[in-house]
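Coming up is one lone chain in structure tokens, specifically the form predicted on its own.
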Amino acid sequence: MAQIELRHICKTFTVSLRPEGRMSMLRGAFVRRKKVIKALDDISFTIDTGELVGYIGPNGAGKSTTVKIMSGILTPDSGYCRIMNRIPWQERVAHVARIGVVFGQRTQLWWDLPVQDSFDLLKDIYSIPFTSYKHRLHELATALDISALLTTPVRQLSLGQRMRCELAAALLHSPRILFLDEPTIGIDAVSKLALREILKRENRENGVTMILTTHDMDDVETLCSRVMVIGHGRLLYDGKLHRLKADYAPWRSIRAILTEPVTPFHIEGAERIKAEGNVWTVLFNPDIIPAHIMVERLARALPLRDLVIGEQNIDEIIAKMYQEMCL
């Protein structure tokens, strides 16, 4: 039986707009014109226990209203949802009993206390015994590196140090799932490798069910062997991520900085090329031409001071398949 189900989830969120013109705020104060967006429309997917899925799209996607929507945050205007065999929004307290929850724009640590009482008061609210939260505690201390932050004020770190003190208080509990909403936006590279290793830990050997939502496809490829792509609140692909890469994003990038300008000329095995001023990007497709010897065609013909090799963009692969999905 599948650990997560959601069938048929549709949610709509109804905003105002602001008149527009000279007289806008005084014919905003008479007359409210509303807009009704479509956040997610008609997603359907299961996940079995221990699984480790990317779940990945643009900004406005609906990554965030799906993992409200699982965490009890959100009710869905239809729909079928039932995590670990309850309706989250329905038995909300049993529920978050058994699951965690990272949000990277938003804390669950206490600003102005330290993180040490932030975690004290965790045990309290979960329940925890003293024993196990101690033993606990001290694990995921060591992991993410963290002993030297327990009393420091959460309002006095780092974004880095917040974010692994955010995903430790998730982890107190020992959840048996894990909900993870960009964790690893905007830190530092210290971080988010010890962000990614405890993630990889637990779920190797605890069977932690985890869903990822990020824009860094570094973080998918690392952690998750299927992903999950969302476009204008629809599912656009479940399956592996190398399938996704050869159906919709079988080129690379080299991002090529040269000397002095040079106008644009065709480079035998590339796909497109994109100009501006002494930056050229080169798009080529890896199977037909490997990357070395595009890199080797670049140095012999351009003047060449640096190159970065990169893949295409994740928002130009959801806008493929988005088009693709409509024509």
Contents of the next structure:
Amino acid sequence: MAQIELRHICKTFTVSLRPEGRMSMLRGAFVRRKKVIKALDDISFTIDTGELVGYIGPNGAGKSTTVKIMSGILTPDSGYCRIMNRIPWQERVAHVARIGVVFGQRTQLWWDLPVQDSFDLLKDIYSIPFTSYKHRLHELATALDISALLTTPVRQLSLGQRMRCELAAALLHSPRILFLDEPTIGIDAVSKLALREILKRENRENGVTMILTTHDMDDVETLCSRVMVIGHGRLLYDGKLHRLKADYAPWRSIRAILTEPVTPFHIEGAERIKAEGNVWTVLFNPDIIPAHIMVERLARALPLRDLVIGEQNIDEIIAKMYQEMCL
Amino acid sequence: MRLTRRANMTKVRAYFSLFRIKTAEGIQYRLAGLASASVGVFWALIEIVVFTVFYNYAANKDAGTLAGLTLKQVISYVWLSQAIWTMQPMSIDAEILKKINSGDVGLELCRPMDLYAHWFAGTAASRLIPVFWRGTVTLLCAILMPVPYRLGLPASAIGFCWSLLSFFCAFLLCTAFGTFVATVRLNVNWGDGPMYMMMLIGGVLSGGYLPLQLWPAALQTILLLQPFAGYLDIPIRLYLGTMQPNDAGSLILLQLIWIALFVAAGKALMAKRLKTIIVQGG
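Could you give the coordinates for the form predicted together with its partner chain, as opposed to the form predicted on its own above?
Whole complex next, starting from this chain.
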């Protein structure tokens, strides 16, 4: 049976609008028009134990709303949701004891106190037995390289250090499901890599299910085998990442660095050519023309110095996808 | 049975830890505490001077004594009320207010805790922190003052014990009301204005500006029964002996009743809100 199951979840919000025209500010103080926004419109999916799912979509698409419903903070207007055999918002306390949440833009540590104090408090909140707490803390502190930070007040940590501590805080009670809302937002490459590494490890060794909402496509690419794309409150795509790529980005790209600038001309098999100074970016479809032949043709036609073959940038894919779906 | 009791014990420990961590966080700010204490001492001295003038030179200078409060007792009243003045909730706990406004209430709900108890623990800490510095320094000054300005001794040992218990209830009452106001704020998007008014009324009716016994005689019964008498007037009366130890039981019961009512109201409001909660942002 699926660990997480959502069926036909809907959620609307009302926002009040200020009337238009003259004196609108004054009139707005007395009369307001209400507008109903569909944050989630008939969302259904299931996730099995140990899956690592990337949940992506533009701002305001409904990602956070879904996460909030799954973590029991928000009650949907209609629909059915069952997570580990519980309805999150009905048995909130029992439910949240077994999940962990990381919100990248919000802190769950006590700002003015040493990190260790926050951890000790979490130990009491989640009723973690002393010995397993010590063991777990040691394990996480080593993996995330935060042992030296434990006595530092949170306010003095850099963002990257703080995020590593946040993640440790979310994992202390060994949750079965982890919701990550933009965990890598604004942090440096080293911290990002450490974060991804521990997420992968938790998933592999303890079978923790993870749902990751992010705008960082590198996160998705390194961590998630399955992606769900949401836009305007609807689920637009749910499946393997490589299939998403195959559907929306069938092309490969070659970055050719030339010894001198050459004005673009057509090369047989190239779908699109873009030239910037002495760098050409050539897109081609590997199903029609194999890569080595494309390279050979380029080498024959151009004064090549260097050459890089890659997939289309996933950011571009998502952007294109949003565009096609009129988001 | 034993299992549930143990589960409850660990829960209580979590809330106590929360209270402890917040208190530890708050009392780091010594300078703010000392600033508040100097305001307390200064304010008390002004009040004492004003009361002395009234008791000695006013047209009906015996009115105070007739109302059952001698000048010496008023001076003690002023010191004690200044010492615990900041225990009264004059604002919603800054951390809770920030969380209401920013939508981080959601994060709070991600904890396996009862949100009301969570807030209660937090509010309790924020009620205790200002008293920690201001209270000790003000009392120290009150004891070291020259005789006419000095804090008097309690009327009786037994009265003193009752007043200590009553002070503790006052702390719970302040916390219960503070949490109640926070739950109102959670429910209603009125902004902060009405909340400050609610809390200001509490401040006036507590006797902190003018001891309740010096208010008009016709109002005395109502003044004693209203919730805010429990903030400082009741414990101070027990200290001064203007209320006898015989009455202490019923007075403390009165405080407890108001605590229970505010807790119940706060819990009900919070439950109502949590059913339909909309977490702002994100």
